[in-house]
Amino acid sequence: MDISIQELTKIYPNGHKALKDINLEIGNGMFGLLGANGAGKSTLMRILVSLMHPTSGKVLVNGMDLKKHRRKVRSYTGYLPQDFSAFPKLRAWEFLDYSARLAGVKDKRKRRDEIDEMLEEVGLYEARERFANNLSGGMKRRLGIAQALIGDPKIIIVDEPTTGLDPDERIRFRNLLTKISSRDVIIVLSTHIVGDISSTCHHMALLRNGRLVYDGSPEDLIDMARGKVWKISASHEQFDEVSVHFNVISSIPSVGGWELEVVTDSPDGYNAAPMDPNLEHAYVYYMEHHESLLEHGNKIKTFV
């Protein structure tokens, strides 16, 4: 299974370009893409998911042009929107059984082995009787990604799966995400949470104001990052001047002052130790020098 996105553009009627000549190609597994809100993420998610159509350009899925082959397509594609609400009215094992329908399991026995199956590897098994909006956030969100997956899809487009979630319910949904990428299927996972990149995906991609700016993986982005962390320790009196001069990643209280991780080519004039960059690290720096970074001949498959 492979999507392929050639010259990807979406123009909104007010005149905003919310994707400019997006070229990329994703493959089996979990791909994570990254940008700031408002970067054209969503935009991308329902063109994907054939909910809007591009401006111009094309997607081919295992070579099959989109546009042309909606229905097909979206037979074995399960999506859990940002914005996801489900029927308050119905007990989440009916929410499920109303989703399987949709997704064209229409034999009741299979519906409803596939119905438990997929409440218990979400870990809401024991909530199957409760209406949906009797559910946390978190569950909620378990729920959503319990019917995206029904009718065992081949693609699973999440967009923002964890905004909102505490750090424990986010935890909890990233690992059953990497759970779940083992098998034969693309996830496409969009997120402005560095951190549900980091310990998910081998593969990812940066949009910033709607231009894919990197495709690589973590680890690549991490290592132009080598040399530019540092920690800084800082006095009480110099705290507001280092914010000023430098990209301030964490702060943290010690005897006298602050320990500060900055994000800088050189933190000259200061008492800093260098860092082990990590992917939050990596994507600040990018952010911010990707054009220059080009200009000296990076070989990371870069666009800008």
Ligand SMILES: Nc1ncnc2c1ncn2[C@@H]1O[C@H](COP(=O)(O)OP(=O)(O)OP(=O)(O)O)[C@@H](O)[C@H]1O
Second form
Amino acid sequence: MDISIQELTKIYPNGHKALKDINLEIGNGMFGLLGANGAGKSTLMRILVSLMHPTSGKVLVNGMDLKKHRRKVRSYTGYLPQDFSAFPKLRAWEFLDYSARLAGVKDKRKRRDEIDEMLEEVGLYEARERFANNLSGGMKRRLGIAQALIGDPKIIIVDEPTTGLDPDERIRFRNLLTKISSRDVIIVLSTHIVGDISSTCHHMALLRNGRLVYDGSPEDLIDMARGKVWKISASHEQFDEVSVHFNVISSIPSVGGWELEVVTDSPDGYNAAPMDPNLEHAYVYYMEHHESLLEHGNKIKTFV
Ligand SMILES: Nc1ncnc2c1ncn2[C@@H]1O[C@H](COP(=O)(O)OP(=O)(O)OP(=O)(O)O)[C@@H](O)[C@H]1O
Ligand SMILES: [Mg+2]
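Coords for the form predicted together with this ligand, given the form predicted alone:
Time for the whole complex; same chain goes first.
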């Protein structure tokens, strides 16, 4: 499977430019779309599932123009909208039965087996007879995930899927996606939480104010932050000063003061030890520096 997004722009009727000239190639496996609130993630996802047309530009799925082949592509796409809600008067399993029928699973027995399996996968088997409106927030979210995954979709678009899940469920969901991502499928996952971009995600992009500012691997992003992450030992008196001057990622109280994780080119003047960057550090560093990184001819495919 492949999705090719070409010169995509979306301007809402009120004049707001939500996506600006996006070019992106997505292949099999898990693709993570990271961006702050309002960056344009949901807008892009709604276009990918043909709920909305772009203002200009196009999307090709396996070479087919989405505009011309909307129904066909939809038939093998599973989608979890950010604001998902199930029909309140259906039981959990009934809702999945409905979703499976929409996804083209015609055989009743096959549907029943798939539903049971999916209910197990998302931890809703015990709750299968409950009406959707009697489920807790996190359980509704899991039902949403289940309806997006049922019927073996080839393209899975999940918009902030982990919102409202507890830590155990988050891990379970990540493992489920990892399992699915080894098949011939594309998973597009949007999030504003860096930690949701899991180790199985080899391709990621950063959206900022409707622009794609990074397109590459998490490892390459981390590499750019090498030598830029520091642990500063600060006294109580220095705490405010450090917070003003630097981007503090975390602060842990220590004997006589604080241990502060800081992202900066140089921690000059402070008692600092270098640290290995993780994706969160890299994200913070890149968001602050991408313009100058690009000016200096960074070879990573990026568009500002
Ligand atoms: N129907 C609409 N009309 C006008 N502007 C809109 C509409 N929908 C979204 N926007 C604006 O477009 C921008 C992108 O919105 P979008 O929902 O795509 O962001 P997002 O990255 O999904 O954010 P979040 O993390 O909060 O879900 C925002 O500034 C938003 O206010
Ligand atoms: Mg959104």
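We call the rigid core the largest set of C-alpha positions that still match within 1.5 Å between the two forms. Numbering follows the first chain given and starts at 1. As the structure is a prediction and not an experimental result, all values here were calculated from the model.
A movement of the C-alpha atom of Gly137 reaching 2 angstroms or beyond is seen between the two forms when the two forms are aligned on their rigid core.
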